[in-house]
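Taking the form predicted on its own, here's one chain by itself in structure tokens.
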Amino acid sequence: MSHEDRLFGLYVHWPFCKAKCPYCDFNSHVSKQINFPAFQAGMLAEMRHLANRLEQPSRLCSIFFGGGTPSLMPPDLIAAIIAEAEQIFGFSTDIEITAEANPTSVEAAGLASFKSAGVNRVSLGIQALDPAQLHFLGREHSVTEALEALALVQTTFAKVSIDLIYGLPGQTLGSWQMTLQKLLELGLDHLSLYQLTIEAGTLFHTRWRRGDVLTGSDDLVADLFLMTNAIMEEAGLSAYEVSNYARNGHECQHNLNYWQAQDWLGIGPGAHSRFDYWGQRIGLVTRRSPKSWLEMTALNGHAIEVESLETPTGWASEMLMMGLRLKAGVDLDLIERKCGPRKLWLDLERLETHLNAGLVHFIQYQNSERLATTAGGRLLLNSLLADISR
């Protein structure tokens, strides 16, 4: 792929939410003194400081404003990060600019002041429809204020994508598939519908080690899965990716550049970037305290904590991760060129066996021989990934 092919993305990092959800392990603080300010000067400075580190910077077809919680940000600020991306990047003419939202209505009604500073698509962090749900997950919102702060937000924007959570206890098939289907008859094109997972340093992983049931059974999560999978395909939205569904053209561009292990940067407390540079794949990591990042931005112009060189083996082994989560699956040809001999990075006696029993085959996609996941496969993807990579 050539330079002018490869996609570019810029991620931002708002570290702060009202309150800390028990499932969460993301870089989030809740603080009720937050100097926005002194985040504005630390993000300009640190973007800048990052466009430099490029071989040739490329224009950005994606910014996705993550947490934490952007809703909570001022929209002066996001639009200063907006205006700060384009002069020192450009912009391609159909950029994505996505920002994470929990579905209250004052967050909601506030997002309008968001459209008027750039961004141009919502992801709601809805997550259950149903009281008992959202009360276990930690959620402050009900579900009659979800669904009005989602009316509300598919009037102001064109794109609009929901998270949901499901394989929760006490979960049924039928259960979710009602879910399912009232949310269907809302008209969206993107939904992100997650199997919960019991993430260590979260409240409910102090849980699960005292003996609390959080999920559902192994055998009702992967019937959830096929079910889920199959409501979707026939109303219209292909699961594009394992954990995200959308109408052709709804994809979300900016998840599209991590899975096809392409290029972003990020900047905020705790943020990732990685790029190629020079035939090499550059990772690099901010200071996860937003006090400390502060401090660091403020002496340094940026608050890079980790900075690494990927091995060839390495580098495969981040685009054989990502790109099996997808259902155009991953290019062995590309890899080869990057990273080597494939039986360097791939067990070929493995791969074959996972080929003879269906968890696996390669595909055509956009001119290119792929290998991808099966329906089976995916239910079975981190053990499968685990058993071909070297």
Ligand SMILES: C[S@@+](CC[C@H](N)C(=O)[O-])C[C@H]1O[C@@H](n2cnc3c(N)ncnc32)[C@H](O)[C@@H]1O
The other form holds:
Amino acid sequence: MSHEDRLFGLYVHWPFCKAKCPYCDFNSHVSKQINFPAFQAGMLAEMRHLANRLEQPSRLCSIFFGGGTPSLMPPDLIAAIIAEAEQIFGFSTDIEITAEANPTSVEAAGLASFKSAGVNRVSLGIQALDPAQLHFLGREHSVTEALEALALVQTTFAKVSIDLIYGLPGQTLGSWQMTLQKLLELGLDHLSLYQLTIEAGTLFHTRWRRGDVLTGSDDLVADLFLMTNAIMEEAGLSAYEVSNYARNGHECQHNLNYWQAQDWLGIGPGAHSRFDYWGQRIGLVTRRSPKSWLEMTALNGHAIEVESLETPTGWASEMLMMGLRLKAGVDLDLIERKCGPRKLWLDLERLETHLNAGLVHFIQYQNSERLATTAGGRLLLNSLLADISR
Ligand SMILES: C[S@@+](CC[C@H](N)C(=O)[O-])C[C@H]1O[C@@H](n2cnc3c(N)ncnc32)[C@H](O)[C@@H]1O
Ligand code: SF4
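The block above covers the form predicted on its own; next, return the form predicted together with this ligand.
Okay, now the whole complex, with that chain kicking things off.
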């Protein structure tokens, strides 16, 4: 693959929210006072610094404003970041520029100015279509507000995705099926449907350790997952990744970059960059705390505090781990070209066992033979990966 064929993306992390949701372990904070000009100066400086770390800058295929809650960012800040990115890297003709947004009415109304700033795709965190579930998830918006925000966003942006969380206590196959049917009536081309996970360091984790039941049983969640895949596929939205469903041509380019282990830079507190560099794989991580990220960028022009050079095995396992999330799987020959013979990073005997058990299969995709998980294999992805990687 030439440099031109590779995806190249920029991730911008906005680390603030109106309130902290009890299930969320993202780097997000509630703060009364935010020094926006200092964030702008830090983000632009960090972008310039990272551009100089590349083997060869390419045109950007995607920018992703993630959080936290990027819909709380001032539109001028969004515009300044996009303008600087275009000046430094240039944009591919069909660049995808996504902002994550929370569906409160105020934020939805403000998103029109994000469009003027250059954003062309919005990912709206609806999370649930049931008032009791929204309350359980500690969300700040109602179902009506979320649906109104969605309708507004759909009139403004051609590309819209929504996030929902399932596998909640009390949820049944029937009630989730009804939710999916309602969602399918909304005319969406992309949905992210996540199973609730109890993450360390969250309020839900504390409650779970005390014995509260916060998720459906493993068996029910597995059935919900398989039903979700079947319903979405039937409606023409391919389960192109473990939690992501899209009509053909509407897959999220920015996230495909991660899943295909290509090249991206990340700016802002706690952002990760990963890119190929003269035949090696570099990983960078910036300071996580917003306050010390600001101090560090003011001092050094960047807040990178971890730098790693992957071993061939580490790099191979990144490509396997990310690629097996995709229905289109991963090209083992490509990994061999970068990381050496497969027996060094793949347990071929265990792979054979999982091929025979129908958890993985070889498929033909875009002129290459690829290893991919079946729907059943994606259900057991973590243990499968631990088993086949060396
Ligand atoms: C960075 S967050 C979302 C952006 C936005 N602040 C919001 O809440 O709508 C990205 C998505 O991750 C999902 N998510 C976060 N924590 C999760 C968890 N513990 N289990 C499942 N999904 C989770 C939510 O669906 C959320 O919309
Ligand atoms: S789910 Fe979204 S709004 Fe809630 S704390 Fe996480 S990033 Fe913030």
